[in-house]
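There is one chain below, alone, in structure tokens, taken in the form predicted alone.
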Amino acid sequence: MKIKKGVSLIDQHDKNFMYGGKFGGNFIPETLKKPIDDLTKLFSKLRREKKFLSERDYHFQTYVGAPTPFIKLENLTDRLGGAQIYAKVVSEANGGAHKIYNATVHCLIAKRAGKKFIVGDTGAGYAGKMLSMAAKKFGLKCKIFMGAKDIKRQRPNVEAMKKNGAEVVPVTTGSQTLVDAVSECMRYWVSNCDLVHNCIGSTVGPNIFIKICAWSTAQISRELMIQVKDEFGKIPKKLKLINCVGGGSSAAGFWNEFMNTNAEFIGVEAGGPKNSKLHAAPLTNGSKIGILHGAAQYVIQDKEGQIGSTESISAGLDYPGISPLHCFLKDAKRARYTSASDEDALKAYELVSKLENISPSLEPSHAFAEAIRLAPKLKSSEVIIVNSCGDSLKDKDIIKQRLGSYIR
């Protein structure tokens, strides 16, 4: 399996829209085919419009936050020894966190066709929020689909997509979780898509789903790019870019633009307890190939096949599959994939809380527990950026009860 030269991550499927020709696709109902289409077409029109690519980069800019702040992190850096530690504070952005690329594209690209509504689903909350938040910028009405466990130990986002003016439904089936939300919402949009937008919140789902979040956190990567240079002139020859990875788009995101580099891609998943069998990281386990969303991917099963139970700390992380585009840069080696336990995420999101000005959600501490692991290994010429893609105020009643405080 081999990366494409020249081609973006997102183009590098095949006709048929599978990548490596393994991963991916569009196995979808009827029901579906003529609205993925349609937005099929829409899209790769509007990502070649100057028109709407002024519009995309106007909002990110005066809206979003754009660019986010890239910082050396000193004291955790003279702390661990070894490599140089920085990191690309996207939870700087609007909302706290990377989600609001994606919302604020699928708003204009709603708008653009004509539809008035917009539902969406999520599991940590921040892309519901993000949601909610363009949606009533762009004056759209917008309902979320979210797992009922996630809406208690997520409170803080529930509580912000209510304020939006956004409806909350509670998702009751299954482990009632991220991957409930999505199914759910998928089979809401199905009933309605004559009038309705879908926003898959990660890089997940049929095709065009994964190609438009990708193309939306691919800012990071294009910000980050500019400031890597600017900061060293150019780019390290040993650098480590280190990701979280759950549904897989900050990651996306973060990588996009250093495809053709030297830099290394570190895809952290989320380990479980050390005390459970369970987790969320198919990569780092085995897992074999299934079907999931309308896509073909690495994917927790059981003995008979069924899509299998997870359990992490992290709502966000908490999905049984990963993004085809992890899938295939696996495989083509371009990427590795490691996994970090609840414990060791809970470890570094003290440790970088109170050594630096940050304060890293549950999903970022499984990149920094990572980064923690590695830098005291690597020399002092060798330089690590870990994407802190999310706040760790939508955690700070987990933290509390597994810490006993809250570090802001």
Second form
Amino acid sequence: MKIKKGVSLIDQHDKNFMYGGKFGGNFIPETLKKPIDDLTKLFSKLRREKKFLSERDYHFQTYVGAPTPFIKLENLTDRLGGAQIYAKVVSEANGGAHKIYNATVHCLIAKRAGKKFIVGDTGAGYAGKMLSMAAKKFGLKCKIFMGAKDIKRQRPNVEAMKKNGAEVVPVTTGSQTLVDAVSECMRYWVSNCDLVHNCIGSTVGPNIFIKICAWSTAQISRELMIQVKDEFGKIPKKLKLINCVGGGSSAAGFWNEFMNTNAEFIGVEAGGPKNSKLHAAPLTNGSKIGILHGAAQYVIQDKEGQIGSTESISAGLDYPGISPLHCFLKDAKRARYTSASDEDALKAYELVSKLENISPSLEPSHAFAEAIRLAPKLKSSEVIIVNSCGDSLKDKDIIKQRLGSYIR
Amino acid sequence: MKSKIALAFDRCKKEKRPALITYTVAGDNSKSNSLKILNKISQHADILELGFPHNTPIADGGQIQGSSYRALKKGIKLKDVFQIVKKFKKTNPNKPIILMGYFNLIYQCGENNFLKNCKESGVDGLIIVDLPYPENKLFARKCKKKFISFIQLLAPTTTKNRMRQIIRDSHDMIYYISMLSTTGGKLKVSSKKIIKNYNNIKKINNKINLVIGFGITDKNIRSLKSANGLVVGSLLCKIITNSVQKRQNPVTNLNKMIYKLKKEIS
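Having seen the form predicted alone, could you now give me the structure of the form predicted together with the partner chain?
Shown next: the complete complex, the earlier chain at its head.
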């Protein structure tokens, strides 16, 4: 399995929409075939259309806020005494996380498709919050599906969604987390695909959703490429780009423009609580390929093919599957994947928030945990960049409960 | 040689009525009850669909999700599903059984291994909810080789051109989804409209056995009786749910309903 040069990663699939012949595809009910075909055609037209691209760029600049800052974490670097640590502070984007890119693009597409109603799923609540924001801005009615467990643990984002006028539908089936929210949202779409546009919140699901999402988040690395060249004059010889992965949307966007460079990609999955058998790290723990939400991917499951339970302190990473794009990057050996435990993520959150002016949410705290582990072993000529793709504010309750106090 | 599914349709055509097709989930509300249900309702039902449950279904409504959940909680495994079919077929060798479910279970089992098990237990047909045309071509061909019907679905969103292709690549039976919905939604399209769509599909090829499913209950089944077959699923799952809640015997309650449904269309 090999990554082709000169072809966008999202387009490196075969005629059945499979990456590396093994990952992705469209395992969907017949009812969704036509809506998905329509969306596929529309998107392939739009991404070549100058007017649409300038619309996207305009909203990314004036609404999302581009570019998001690229900063050196001087104190953290000094403390760890190894590699130079930088952060791409994507959490400075409007709404506080990278989910705004996908949400904005989906709303623009929905408008072009003549849809007035948009639905989406959410885990950490960021995808839902951003979709509700963008829907409000672009004048679309919005409904968000969210696991009942996540509604409880990500209260601030739920409040934001409601404030934006979205209906938040609690999903009470299964584990009541992201996996169930995605299922319920797809079921809702099956029933209403004539009137409703569906926005899957990450690089998962049927192929077109993976494409739209990764195409949208690619903005992160477009900005970063310029910022890196500004800072170093060129791409540093030894550069590590570290990103957390749940569904994998922020990592896909963070790495995209660096695909054909020497930059090393490290994805950090949610290892779950220390000493627990449960986790949300299918790549790290050698899960088998299976089909989840319309796509073949490495997924936590039992021998029969029933999707397995997951556990993570971070709602945004608490998903049994992983984007087919990351499965492809892993098997092609372009990226490597590891995991950080709940405890490691909490410690990383605490250290970064204490020392620096940023406060990563529990999702990117997983990536910081890996950076903190690696940095002291590396030379000062080496550079680590962490995608700080979410703000800790939404995790205030959990952090207070686990650490006694919340700092930001 | 004609398949048992084709023969079942022939019989119903002779009696000038649609085939009554039931859907229940294997292992709901227990392995033994599931078999009892099949044995009992096969007296009135012409074709039996048996769901092999998956815990992340993307096209099922609440009732079937509930049945699947109950079955999985009781620990139902694929091997049990095949056991149920095998035992049923011992006493009802000519009654067609169609397994219905999601592809991941087949993927994990291995396509060939799964089909071997189907053959050995006596499965007549397969409906795989998330394996649409044309991605299903290879698997459909494997099924045909084993004389197992691979049954495809058509939806209100399916384009005419696509319908033609699917029909051309079909065996024995095609399933028309009545409306945009997960299974068991309230019928939000008039029966008249459904029959109109149905007739348009039949015009493409009048010889196919085309059945209608999704949202069919004892209240509306009569209005759809001009179809070759009618599938009732969520209603039956709901009866099992209610029986469990009221501590009644689901087998008798289900049988009463099947009898009623049969009378409505006879």
